[in-house]
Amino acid sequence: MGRASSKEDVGALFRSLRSAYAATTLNLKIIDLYVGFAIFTALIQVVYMVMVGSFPFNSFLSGVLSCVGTAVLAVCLRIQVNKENKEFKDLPPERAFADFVLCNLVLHLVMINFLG
């Protein structure tokens, strides 16, 4: 009796969670599908580390960190161009976006300089 509750519990969830992210935005979406392939790119890295090894260890570090920091970016700029988000209210979607770019710029600078 406990675990058709739970089921039915997590059902209602998740159906709560899929009509409360119809109402976001396209631009939401987009960055979430691009915040969902820079993990999967890590994940595929990581896999592929697995199985073939890690010869250029710096190549791999590199490769993993820069998708997870992108990843970290995009939330960020998610965060700030929310319209629900009344922190960020006074900034506007241009200025959030220009510190990603800058901030993505920067990371992949670093990234490959640690290559080497």
Second form
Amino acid sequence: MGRASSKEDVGALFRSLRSAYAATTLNLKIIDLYVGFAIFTALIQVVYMVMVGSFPFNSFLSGVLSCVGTAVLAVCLRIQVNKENKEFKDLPPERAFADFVLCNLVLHLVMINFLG
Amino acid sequence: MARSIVGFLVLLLFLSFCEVASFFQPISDPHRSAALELFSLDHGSFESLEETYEALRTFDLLGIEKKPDVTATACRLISEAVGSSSSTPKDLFYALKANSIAKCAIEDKAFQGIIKRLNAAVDGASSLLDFHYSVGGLVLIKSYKADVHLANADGIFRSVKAFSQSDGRWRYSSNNPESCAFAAGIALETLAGVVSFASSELDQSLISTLNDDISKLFDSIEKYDDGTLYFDDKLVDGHDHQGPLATTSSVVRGLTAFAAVSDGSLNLPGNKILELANFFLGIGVPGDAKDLFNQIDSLALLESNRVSIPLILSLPSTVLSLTKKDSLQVKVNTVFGSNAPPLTVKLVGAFTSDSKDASLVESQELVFDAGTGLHNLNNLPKSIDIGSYSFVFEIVLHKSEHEKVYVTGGQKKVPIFVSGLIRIENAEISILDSDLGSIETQKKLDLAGQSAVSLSANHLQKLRVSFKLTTPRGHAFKPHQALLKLRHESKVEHIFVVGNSGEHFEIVLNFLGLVEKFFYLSGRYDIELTVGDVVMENSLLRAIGHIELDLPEPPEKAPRPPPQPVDPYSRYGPKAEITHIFRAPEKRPKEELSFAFLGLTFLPLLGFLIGVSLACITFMFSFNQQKLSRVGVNLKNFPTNTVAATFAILFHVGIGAVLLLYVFFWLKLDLFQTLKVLGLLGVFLVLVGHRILSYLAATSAKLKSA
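Given the form predicted on its own above, produce the structure of the same protein in the form predicted together with its partner chain.
First the chain shown before, then all remaining chains and molecules of the complex.
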């Protein structure tokens, strides 16, 4: 009885999450997809490293950190662009996007240098 | 005069019994080639008139033909000196001396000038050298012009004589208190010149005092161990020190000049002349031009002097081989190598270091071969076996009147080596048992061949090597070296002397006693035998084989073998090759795996693109259906305004360019090049981005407000 109810609860939880998520704007969904893509790429690189060893360690770090870094920047962008976020009400989203682009360019310069 | 001759003969007889211990070679071709080398023209000219004269005189005496350039140079220098009014008496003296050999033409007017200047120099002379050059010059001119005469000969004689000292030496001037034999020679030459001018005017007693001076001078003569005589000056300050050769040669010049004018009143023992000649011959071939001149000039004067002519006994070879049946050959010449008068050479005796007084041969005469000019003894007597001997020779002149003219020097002792082949027989090597002395291994050694024996022994055994040595005449022979050497693999060596009793040579090495000496080193020892002597023609140094020696273990306190000498140049040679240890390269994964994961990396990107397109399609579909006038920034909201559109395109192009730059950076460029380009691109991107984004912001704000 408890198990069945917890199962039902989990199912109900997922359904409510899905319906709530459907209400988000397209922009935010795209940013979420981007973050997911970056994280997945990082995970694949970690699995590869686990399989073959960490010989050029700087390359591994560079790859993983560029993925993680760009994911973090995307999350920042999402926070700033999200209209429901009262903190960044006065910040124009274009400005946030410009920041995102600039920071990504700097991040990738450093990562390419570190790639070796 | 008769008295002096008798005195002479007595001295000669007395001295003929003295033994003279060495012999010298007369002047020969090595001297001639040395003369040509030493007296070569330096930059086409001689350095001074003195050198010119020395060169000419040496060439003349040695019989070397004068080369035309030498004569031309000499004549040039002579005529310069003679013609110049600033020439010193010394220059004129040497110019005239050189001219007496070179025979260049000098004008009569020049002679007159010279005579006047020399006479003035004689009048104004105050030192010995002034007198020497001026009087000497006038003597030389006498050979050209017989009417030259010396004024005040008596006064000049006394002035020069005034410089003499009581010990027979002379001073250079009244200011200088130092006297030397070199100056004495010069003074005698000068006085002889004065006498030659005016012997009738001079007081004979003065001339006879010179004889006393000469004998006093000979009191200070010095002697080498081999009997040769020479003069040397020991001056307190050495800057004028001439050396024994120059001093003796100066004295000889003075003596012979004086003997030539004194009509035989000079009483000089012939044996001393011989020993002076031996001194000059004993120098060999000098390396200096002046030394060579002094040697040759003095010997020439001694050869033709009026006292006595020395005869030199020499041997072409002092080593005689019994194997080659060499015969003993002796040569007798004058000092310049010219023929001696008829004489016989007698071998008086042959002595070894053992038989001091008993001669091994009878007194016999050598046979003279007129063709070669040598005195031969064709067959060495049977009593002469190999070894080193001292042969004593004596020269006997055939004509008795020659004995007044020539001096032979009595008996001459000459060291002779007689060499031959030594027979080595019964050579064998054996290993013996220590206690019983019984032979365990015995092998014959072939010392003439190349065979090597191989033995083994332990420390309880003995090694014995034995052989027999006999001379060609069948006697026992003890060589200087009879050594046995054992050398270990580690280069440690041990040398033992092989003892003998008569002909039989034997050495026994008892390893029990030698264990400590060998430093307890077991292993292979190479054996080497050395038998050698200076008169042995077949001396040998041979590796006769090796022995494997088994010695016990060294105790703790045993002495270590000495460290072997390291070749001192080995530290300049190449060092040992260094093998570098590199870090092993990391194991790389298989290429296929890497490519698989590369493909796998693109999956999320693909997923992203698919997701984005799905989301857009869903949105547009719902947008069309709902017709929502949503407020929001549409991703596809591309501005329609052309200017803005351009900027938008440029913005995207800019970003693309930066990403492309990063690709190039990874592929090829370095950081600084990248940063340079990035700087330019970044500025462009910022400007463009600012334009487009501010335009977008403005439009969305308008929408919001509207």
